[in-house]
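Below you'll find only one chain, the form predicted alone, shown as structure tokens.
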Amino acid sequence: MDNEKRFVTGLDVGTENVRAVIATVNKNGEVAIVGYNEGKSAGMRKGIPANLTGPAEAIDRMLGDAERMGGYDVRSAYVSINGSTVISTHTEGMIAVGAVEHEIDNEDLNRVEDVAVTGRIPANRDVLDVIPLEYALDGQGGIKDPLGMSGARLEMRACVVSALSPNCENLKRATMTADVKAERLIPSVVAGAKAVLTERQKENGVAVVDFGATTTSIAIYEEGDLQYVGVIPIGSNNITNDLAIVLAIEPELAEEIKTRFITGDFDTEKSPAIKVGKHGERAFDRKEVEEVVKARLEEIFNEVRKKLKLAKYDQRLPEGIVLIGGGAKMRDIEIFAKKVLESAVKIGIPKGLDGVAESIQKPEFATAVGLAMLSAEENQYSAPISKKSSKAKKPGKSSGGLLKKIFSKF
């Protein structure tokens, strides 16, 4: 892989939007776009899969444009997972070593790592990623990597997320069922974390929150480490339903009002009407308008922050709020967070890319972006196949093609 081209693919599948970002990775492990695109999604409800035909049929449709743009045809990719089935536990195991000069080697961070796992984890629940907080050797604890040192008795401490299995397991189904193998789910607001988080932040205390159509996310970073997952479900698309039933309008007319005309300091000097239509044929009245959004941001953000009182990190993080996802393209939405939150709040942007990345330095690609920086970070390249060269079209890449995989199973 030396001399050739090293490609990495983060999918990220939301409820409202399908997002990828191709990259490449030189040998410093520097990543570049080459490609990128956004589709809206199906068949997917409150970040889990409702049937296989609506993801793989939207992943199908959005990885085109995204393939010939990077002239690479993705088969394989580091896959977004979110919903409220995801969360993170704190657990801990021991394991005796041996004599005291014994060397602390790779195989017995493995085992520990499986006694703080198993038995821990219900069986029901796929582990996503265990993160050593910290290990303890004979006793004397504060060490993060004990390897090559000598001791007779090994303990850690480490924080395990986890979902339930069977939506992972029908998440890979609907990314395989469009010809792309998931070769890691992670949830989405640790990938978005991992694009625009500094490694300052991550040690001195900071929480990113996902802010999605149908979900709302939150990680929390202390002393460089994941500390707490947790997912919220509720999300951005809540306040323009809300919008739609109390103005009696269609759900695009709502989205619209809610884009152009709400910010976040909901300013009361603007004018008392709302006047959308080429004409402005069509008003509505500001206040009401206000009053409507205000409640569903106060319900959000008061249940994020109690979720950071729950990991006990409420008002308790030095770097504050890094807010992500679509939902944060919501014109001043970090001043009404602050003066929920009381905390520091500020809208993550992804950082640190080469290439044609210009177009997706937002909120909202974060997750995507994050998800190939973790591919890269992990040597997880996948294999040269230029689009270009490719001589037959891939499995699955029509509606009929689809159905034929899925029917196959049965």
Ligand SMILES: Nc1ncnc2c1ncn2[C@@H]1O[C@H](COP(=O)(O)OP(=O)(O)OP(=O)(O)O)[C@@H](O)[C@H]1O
The other form holds:
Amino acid sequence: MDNEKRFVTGLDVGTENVRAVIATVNKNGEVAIVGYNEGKSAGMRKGIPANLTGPAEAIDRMLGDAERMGGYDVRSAYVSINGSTVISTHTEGMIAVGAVEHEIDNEDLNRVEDVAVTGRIPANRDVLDVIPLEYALDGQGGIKDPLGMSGARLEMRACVVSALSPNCENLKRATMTADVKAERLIPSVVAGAKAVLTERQKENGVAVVDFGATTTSIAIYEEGDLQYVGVIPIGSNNITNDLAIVLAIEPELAEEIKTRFITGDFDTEKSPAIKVGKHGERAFDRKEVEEVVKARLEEIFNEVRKKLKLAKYDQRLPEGIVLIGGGAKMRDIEIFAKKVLESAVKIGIPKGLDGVAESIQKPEFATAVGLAMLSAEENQYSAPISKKSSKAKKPGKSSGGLLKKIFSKF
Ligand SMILES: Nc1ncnc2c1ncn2[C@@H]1O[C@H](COP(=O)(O)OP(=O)(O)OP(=O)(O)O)[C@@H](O)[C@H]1O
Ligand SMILES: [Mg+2]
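What does the same protein look like in the form predicted in complex with the ligand, given that the last one was the form predicted alone?
The complete assembly is shown below, putting the previous chain first.
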């Protein structure tokens, strides 16, 4: 394949928004962003497809512009998966490898991984990733890479990431309906971590929190490896809904109040009234509004803290907590999060990117960027399609091609 033209795509299918990042990968493996876009999602509930046509149409619509920007035709992508059925499980496996002088090879590693996974993860779950945490040879632990070492008994400790199979299947079908093959499903927070964390942070201990619209996901890293993934089924939309209910206003206005007037430094003196409308004709009592927002934020970050405790990492993360996702755009949110989590908190911005990267250096683009980066790292390139065939496909793709495909099924 022509190295200059090979490209990767990250596709973040959220409940509120869908985002795509297209990047080329040069022969040194360096990634340059050539296309991106975001658009409203549909047919998703708490990170999971509730129907196929909603997300498929949203992906189709949004991808059209990202493709035109880069001149690439996306037929496959790394895709985000979310929802509270995404979990991690710590497992162990042990195999006999023969005589003491036997050198551990890849076949042994595959075999011990098989033992560590098979039967440990319920049959109704898809294994999304297996992260080897530690190996032991003849009882001697603390080995990161046993390849070429000798021993008679090989043990492995692993972190296995899984999600309910029907959710995985439906997500793959939804992207396929939009003509995009999901090469791999990666938890949205794990993909986001790839885009915002440094190796040093992962080595020392850090957590990424993806504060989305309807979910808040947590990924914990230590010794360079993913140690824990968990998803809480509450997100920033809950704040909007609370405001709409308590203030008896339409959700659009509640969203405007949340995004324009709320900041995470609740104790700072501000004007006592929040005024909206062209001439400030609608006014709301700031104290009342802030109380509603604070109560929900407190609940969300307390749930995050519970997960950190469950994973035994509460206040044990030297590099603190990194917030990503649209919810992290609330001004000064890190000030509030720090109080509840009693840990250092910062906002995660995708970095180290070439190309048209400026516009996606935002916390809500971390997942899509990370998905593209992971695809590049795992050498899952897409074959370039000639400009001619690419152009021929596009008009159909965004103007009825998908609908035709859907209706042809009935
Ligand atoms: N400036 C802002 N201040 C506060 N909240 C914001 C701001 N901008 C966006 N948000 C919120 O971010 C949320 C959308 O985030 P995001 O796009 O990450 O969600 P999603 O990926 O679609 O959802 P999920 O991950 O739960 O499936 C919405 O609730 C939106 O109100
Ligand atoms: Mg999301």
